[in-house]
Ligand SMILES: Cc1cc2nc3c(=O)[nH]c(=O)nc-3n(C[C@H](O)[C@H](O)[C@H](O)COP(=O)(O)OP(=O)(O)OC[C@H]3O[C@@H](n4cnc5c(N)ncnc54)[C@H](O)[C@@H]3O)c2cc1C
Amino acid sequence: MNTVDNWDVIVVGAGPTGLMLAAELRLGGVRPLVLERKSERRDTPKAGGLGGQVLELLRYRGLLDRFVNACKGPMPEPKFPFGGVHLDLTGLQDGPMHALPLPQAKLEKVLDERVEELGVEVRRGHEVTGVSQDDDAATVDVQGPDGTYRLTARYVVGADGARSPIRESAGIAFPGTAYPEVNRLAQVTVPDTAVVHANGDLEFPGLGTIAAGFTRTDRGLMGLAASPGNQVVSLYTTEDELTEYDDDVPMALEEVQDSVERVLGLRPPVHTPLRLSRFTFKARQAERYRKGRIMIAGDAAHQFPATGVAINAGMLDAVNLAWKLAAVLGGRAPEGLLETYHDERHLAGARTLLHTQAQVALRRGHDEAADALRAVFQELLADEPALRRMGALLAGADVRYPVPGADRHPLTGAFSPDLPLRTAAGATSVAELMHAARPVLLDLAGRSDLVEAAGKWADRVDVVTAESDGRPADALLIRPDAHIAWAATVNESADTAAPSLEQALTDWFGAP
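Single chain structure for the sequence just listed, the form predicted on its own:
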């Protein structure tokens, strides 16, 4: 076995998390290599799209239109299942949660094109068989199409799924719970004789009707989403079952029909499947997201017992980790910066586990008390503040990272709002400033004291002076992942603001 090459970072796994990480590392000037054990992109439908805060992050990178253009179907209304009830956000102005119906294979194709244009090497059909590390490097043994070989890297990141060999090689514990249920999701067409009523009910003349929303029987849960005038409907079932399924074996249409028949006693005459997926639910979170030179992200770090959140969480892991690895490899990181990856994303993962496990409790109850709980919960969602709060929780938009210091501005740790900006060069926005994935000091009040203080970090922090109506602060220090590291309150004195900014710059971006 020969040592072939040395890399900055080896990313194991070419799913959405691994590809997003590789792209972000390249923006930070890092030379990553992606290794994927499968020789071709997965065709088996898995996730059905993107949703939540990652859509905002992609917009801030100037990439969202690529993903939108890859979608062929109509954009769904912001209505989301939540543990057997529904979050209907259609009445909210600027709702916190949106979804993009982009099957995972198409999502990965867009990300593949992105990493290719950035010059990232992706080796498919190369399986990692072992990982070790010492004080200087990590070593990766690989089985490729032409035999075995060995690579070294400064860091290795396992984005290799829930059964992650990288996590296991590092000895990182993955505690949690598996739930005895199988979920099946199908997007299918119905015959011309079927009728979708105004209330969303789906009638098959001579056979029966499937009610819109969720129907619970003593044999399981049935979900239906259908729109009048559209012959494409979504069916969802949940049944208690202990069968172990191979995720790489596609589900057949007959399996969905069998499941609906078991739950409802009605076999739907559906055809032409657009999406078929089967999944089980587990609630697990790795004890550590980092062990020395080995890190984990995405499903390797967490599993959630609800749909629509895993890719969002994994891609946000990637963005958080990439700029920190780039700073370390560039020799400009303060001590302990990589530890904040675990601190911040473990906190975000715990927050996602909180609401997905709450969904388990809501959906798995089968008695009158459980029905009452769901009814009360649905009533609470009629109140806009509660609905907004739950939408932000589902999206991951409510995550606020811990920031040092006792006198923190209320915005610190939060994802930066997309303020419209007026600069000497013309109109722009916070989102446009984030396209390059570089830190930005945004001076909103003509604060020459803060601009001068930040000048010592000119090699690594961009300084932009702008005006914005109703400015929330005199200045914002925005990290490459668009979270706010520091903010100056309006009219804060130079005696306190400038030293505070210099400390924040040092804490996050190293010594001047």
Contents of the next structure:
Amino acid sequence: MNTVDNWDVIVVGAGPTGLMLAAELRLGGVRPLVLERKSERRDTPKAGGLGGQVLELLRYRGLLDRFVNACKGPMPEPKFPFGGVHLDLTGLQDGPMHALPLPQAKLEKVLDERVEELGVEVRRGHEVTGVSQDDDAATVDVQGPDGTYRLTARYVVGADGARSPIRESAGIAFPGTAYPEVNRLAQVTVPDTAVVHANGDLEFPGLGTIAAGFTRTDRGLMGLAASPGNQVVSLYTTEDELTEYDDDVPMALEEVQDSVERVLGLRPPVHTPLRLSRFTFKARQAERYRKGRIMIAGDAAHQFPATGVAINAGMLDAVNLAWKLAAVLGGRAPEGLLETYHDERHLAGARTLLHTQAQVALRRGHDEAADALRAVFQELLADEPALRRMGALLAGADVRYPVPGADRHPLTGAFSPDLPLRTAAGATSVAELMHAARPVLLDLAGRSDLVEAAGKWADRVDVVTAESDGRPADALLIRPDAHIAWAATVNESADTAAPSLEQALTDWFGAP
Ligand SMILES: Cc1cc2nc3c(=O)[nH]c(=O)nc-3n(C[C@H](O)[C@H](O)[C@H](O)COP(=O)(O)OP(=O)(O)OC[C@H]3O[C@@H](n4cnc5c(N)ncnc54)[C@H](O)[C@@H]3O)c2cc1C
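Can I have the other form now, the form predicted together with this ligand, not the form predicted on its own?
Let us now look at the entire complex, which starts with that chain.
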């Protein structure tokens, strides 16, 4: 077996999390290697879209247009399912939650192109079969197309999905719950003899009719969306079932026909599927996101019992981890920086678990009391502050990391707002300042004391002086992941602001 030394970071898995991590690591000047067990990019239909705060992050990197251009349609109306009710965010100005109708296979293609252009090596058809670590390095055993080999790296990140062999090898517990429920979704073609009535009911002459919308039977839930003149219909079923499915194994058409037959007693004679997918709901979170030189991210670290949130969480794990690994590998990280990856992203994951489990409670009840709960919840959402709050929760936009000194300013720990800025060089914005994924001290009040203090970190922290109407702070120290590490209150005295800035710079970016 060959041993080839010595990578900075080996990323295991080329899903959305692993690819995003590799791209962000390159921005930080790190040389990652991505190992992916499958030999081809997968085309199993998984997520139908990308939503949440990661879209803001991609915009802050100047990359959002690529993802928008890869979508077949425009941005969808901002209405989101939430545990059997709908969050209708259409009326909100600058709502916190956005989504793109970008199927996962296309998302992965865009990310793949991005890592290729950044010069990342992705080895497909190379499965990691074991991982170990000591004080100096982590070692992975790999089964490649030409046999087995061994690699070492300073760090290994398991972005290897919910069954994560890396998490298992590292002995990280993954406690939680699997809900005994299987959902199947199919876009299929109906035969010429079928009739879609004006009300959306679908009739198969001689066999029976499936009602438009949702039908509940004692075997499960049936959903139908069909329109007259269109031979393609969407079928959806939910059944209580405890089978463990592998999300990467595609579902056959017969499986959804069997399911409809069990739920409704009618086997639909449909054919030529356009999309077939099955999803199950689990609420699990790894106890640790880091064990020494081994880290986990994405589905390897968490599974949520609702759709639409997992990729957002995984890609944001990657963004949080990348700049910290880059700082450690660059020899300029303060003690404990890598540990904040666990602290911050475990907290963010716990918030996503909180609302997705609340969705389970809202969705799974089918008696009058549950109907009443949904009705009350929907009523509360008529109030704009409640709606905005739920939108932010759904997007993961409200996560405020528990950074030191978080009590000094309400923005500390939060994702930086995209302030429009006027600088001596012209108009810009916080989003534009984040393209390079470098830390920025943004001086919004001509604070020479703070600019001078930050000068000692000029090799690693950019300083930008700008004006912004209604400035929320005299200065913001923004991390590469766009979260605010530190802020000076408006007109804060130099006596307190400068020393506390120096402390924050040391805490986050190391001694000058
Ligand atoms: C039907 C369905 C619908 C979904 N809808 C949504 C949705 O609407 N929104 C949403 O956000 N999420 C959705 N999800 C969830 C989403 O697909 C996952 O959250 C996402 O794929 C996780 O990304 P990841 O990169 O963390 O892991 P994965 O995508 O699972 O990628 C892990 C990669 O690691 C590789 N790997 C595993 N073991 C090894 C090894 N030993 N060596 C090398 N490589 C290895 C795997 O082959 C895989 O490519 C859906 C899932 C399903 C099944």
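All of these numbers come straight from a predicted model, not from anything done at the bench. Residue numbers count along the first chain shown, from 1. We call the rigid core whatever largest set of C-alpha positions still superposes within 1.5 Å between the two forms.
Structural comment: of the residues G208, G144, R422, F279, the hinge joining the rigid parts that turn between these two forms is found at F279.
The smaller of the two rigid parts, set against the larger, turns by 22° between these two forms.
With the core fitted, the CA of S227 sits 9.4 Å away from its counterpart between these two forms.
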